[in-house]
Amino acid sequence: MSESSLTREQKIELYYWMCLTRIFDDMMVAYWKQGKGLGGTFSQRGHEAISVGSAYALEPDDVVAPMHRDLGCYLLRGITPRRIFANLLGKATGVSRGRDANLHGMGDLNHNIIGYISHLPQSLPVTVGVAMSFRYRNEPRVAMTYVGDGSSSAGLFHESLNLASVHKAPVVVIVENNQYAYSTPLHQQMNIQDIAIRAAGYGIPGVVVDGNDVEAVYAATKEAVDRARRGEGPTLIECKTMRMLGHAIHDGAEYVPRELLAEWEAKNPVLRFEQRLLAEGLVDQAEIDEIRQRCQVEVADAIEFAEQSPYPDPETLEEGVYAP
């Protein structure tokens, strides 16, 4: 699958989802800086091309387990901005019905989304299990999940990949290499340049891709998804990017060199794709402005909906709680 296989309409659709993700993220961060947020806030800035490009490669029946920096995936798979912002404010109309004021736990199996399981890579063995169930039932479906660079050094990461490889589970694992595991830089985490080479230890393909290029992410993921659907097993995709803000809103990330941030800001995935679309003559500035305006209206509507939504009724506290 080459990048050129995307039609003009598909490329514009990718831009729309990235734009919506960026504007939603900007407003989410601004909201919390005003002291209006309830839970933790994890900015997506710099990760838009990864979450959108990879999720775009899936079919509706496939299952995905996003993490806390994959807002674009949640949106693209069908969870509305209204429900997500209401979730962030702990409102009854949110995805978790006010049980969680965060991007954590935003699962909705109606959209084939498994809620994020903190810490990383706890979602990985669950996703491998889902993929193995598809194989046992001979269903042509694929499961995909995301982990960070730091979690690729955890034992569970390696155990899961080994099991997935042995059983040829139809699973795609995206490593979002954003250079920092909280405050620990990559060179203090591991003695390798490319995390993707770890795939060789399990006999599966390992692919390195520019994580700020949405078409490149889509192309790599589509190839991996097609491979998994053919029964050829898992693929590990390392998307190199940069976390442009702190681990969460409370973290000023003073430990990150300003020069490094400036270097990656020049690779801004949303602006970069916008400039490519304009350069290729696929859109004009008026169309870009119309998409941005549409996204701003959607996010403003989501915020108003969330603010006006009620908090959960205390009488419902025990609903949705399960005990063994």
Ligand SMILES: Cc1ncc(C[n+]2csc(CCOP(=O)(O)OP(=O)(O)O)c2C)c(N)n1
The other form holds:
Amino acid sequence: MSESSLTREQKIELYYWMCLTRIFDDMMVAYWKQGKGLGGTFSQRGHEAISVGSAYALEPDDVVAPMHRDLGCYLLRGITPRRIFANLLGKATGVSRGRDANLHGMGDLNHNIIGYISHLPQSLPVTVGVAMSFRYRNEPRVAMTYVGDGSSSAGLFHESLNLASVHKAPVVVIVENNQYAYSTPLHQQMNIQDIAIRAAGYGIPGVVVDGNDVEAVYAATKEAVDRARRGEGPTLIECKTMRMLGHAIHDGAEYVPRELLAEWEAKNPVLRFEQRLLAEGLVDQAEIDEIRQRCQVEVADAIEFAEQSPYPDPETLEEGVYAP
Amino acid sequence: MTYLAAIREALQEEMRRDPNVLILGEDVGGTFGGAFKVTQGFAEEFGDRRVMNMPLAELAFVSAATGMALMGLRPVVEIQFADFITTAFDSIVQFAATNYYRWQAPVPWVIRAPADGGIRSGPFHSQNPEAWFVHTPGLKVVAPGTPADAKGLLIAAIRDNNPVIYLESKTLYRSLKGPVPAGEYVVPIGQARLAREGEHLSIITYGTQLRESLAAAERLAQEGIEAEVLDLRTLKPLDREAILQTVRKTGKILIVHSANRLAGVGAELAAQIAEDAFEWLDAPIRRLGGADTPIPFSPPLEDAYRPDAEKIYRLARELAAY
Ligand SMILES: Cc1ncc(C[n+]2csc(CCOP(=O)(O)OP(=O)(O)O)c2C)c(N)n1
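The form predicted in complex with the ligand is what I want next, because the block you gave corresponds to the form predicted on its own; please supply it.
And the full complex, kicking off with our chain again.
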């Protein structure tokens, strides 16, 4: 599965997005730990390969509805680190103009991104509707969304996949199976190991992928996207990974066995891809360092921009509730 | 004792007293004890059989609680944030609320829903959903504003044979302390409490805004304005007599709640007062509540959105001068 038809340039691009995502996340977590953040925030550490690899398989015209651990997807689709960090700090220059917290409300149709819906997994049926509109208008576009292992327990998950299947909606559903929903381990969430097997119940393909291997995620998503674009309907892709930090910033995740984390740290998706690129001779250490450096500068700039941005004017409280 | 500790104590005591009482919700069990740690240590004492982690599926587990309640159990359901109660709305308002009316089988569950904002948690984690439930026949709705009431009302709710929506203030969880009677302490559902006596005007409130209203009343007192503060404690059924009494006493009414003002509980109160006590009013009824917007995240916006002691003080002063 990890064989993909990516060129050297594309692989380096993928690495850049993963690196940017990781560094943004690291600096964000450090920022909150220093007590400078506002409200709560979610780390996506460990999810880089999923959010970047899957989003990379989309065309600009395709629509995506990310969730709270898909920072890489937002970045890759063109929401700048500046706008995201400003959103985290509740500033007027943030994506939601200070209206919504953390990665919630980070939608922008200019980038074909549907803002995240906190009530899990309501982004899923909305994405199915997006896909149905493509079919209705005969547009060769695809919609994609993400759900967690936890959110895949909700009735809506089942209703949505059934609906998508019946209507052959061009939709790709990525399940980010990171083994914990807040504190709840998989075995208290469901009685199956592979969520992908549920696809059989809806008559659609279900695929299991190594969620820490960006090329594997890309390849599986690309196949599903192509399939959807050909008019053959939805695919369920389960990416296996591990949530490396707590549910949100305040959560120390003491309930997660340390050995499990150590086991997954060895599969660190960013490092692993970096090592593969080096081993394949596609990059040298100098290039890696240069990319990292570039990402660091970008994120530092975003933080500075966010810090210096103004808060929204309280006089504007009642503005923006209705579309003109 | 903190507001949170009072909730915890009520749950603990009721579980020890009655083996039919059990807890279900996301992350409530094991060593975790819920997103706000209300049930921390419970699984140790009562076992996973009585403190059950639920999959992320509110509609399913709230409906399951209804099934359990029909079999004589007394499930206490924790909704992680009150906002997510909408996911189970269907089963609450259609089935659980109307069940006794339709075929006389009681549904004695309690849903604990951490409500309210003020802690920068954005539109999806700050809502006050009481009006939806007050509008629904067959439910009872309580909203404690003190640690003592948090305990007493929860015990009453658990013992009540009807579905009770217990709205707790996550704003107050750790920030509000107060005396809590030890052991069995029941605050009857449906009784308001005069939290402060006064002559010049009445502030009618509940939940988080009780603290803000009392703070405003303190400030008013320094200026010689004595505000009476009526804490409703129960929103459904309303304590009509206590409301009328304070209207007859002061003739000036300010209603305060955190939820959106438009069509909120305050609107119903104002209508009832206008209908039943018009001749005692010395001024137009005033209301403070949230703006007609989603609850914003950014501090200046959220502060502009919410009532607080300062806003209550200003409006009360105007009203007193009317
Ligand atoms: C309907 C609903 N109930 C509860 C929550 C609170 N909540 C937020 S994230 C979360 C766990 C989600 O787990 P999962 O879907 O596996 O995603 P992960 O956070 O692990 O990436 C919960 C319970 C919610 N957002 N929506």
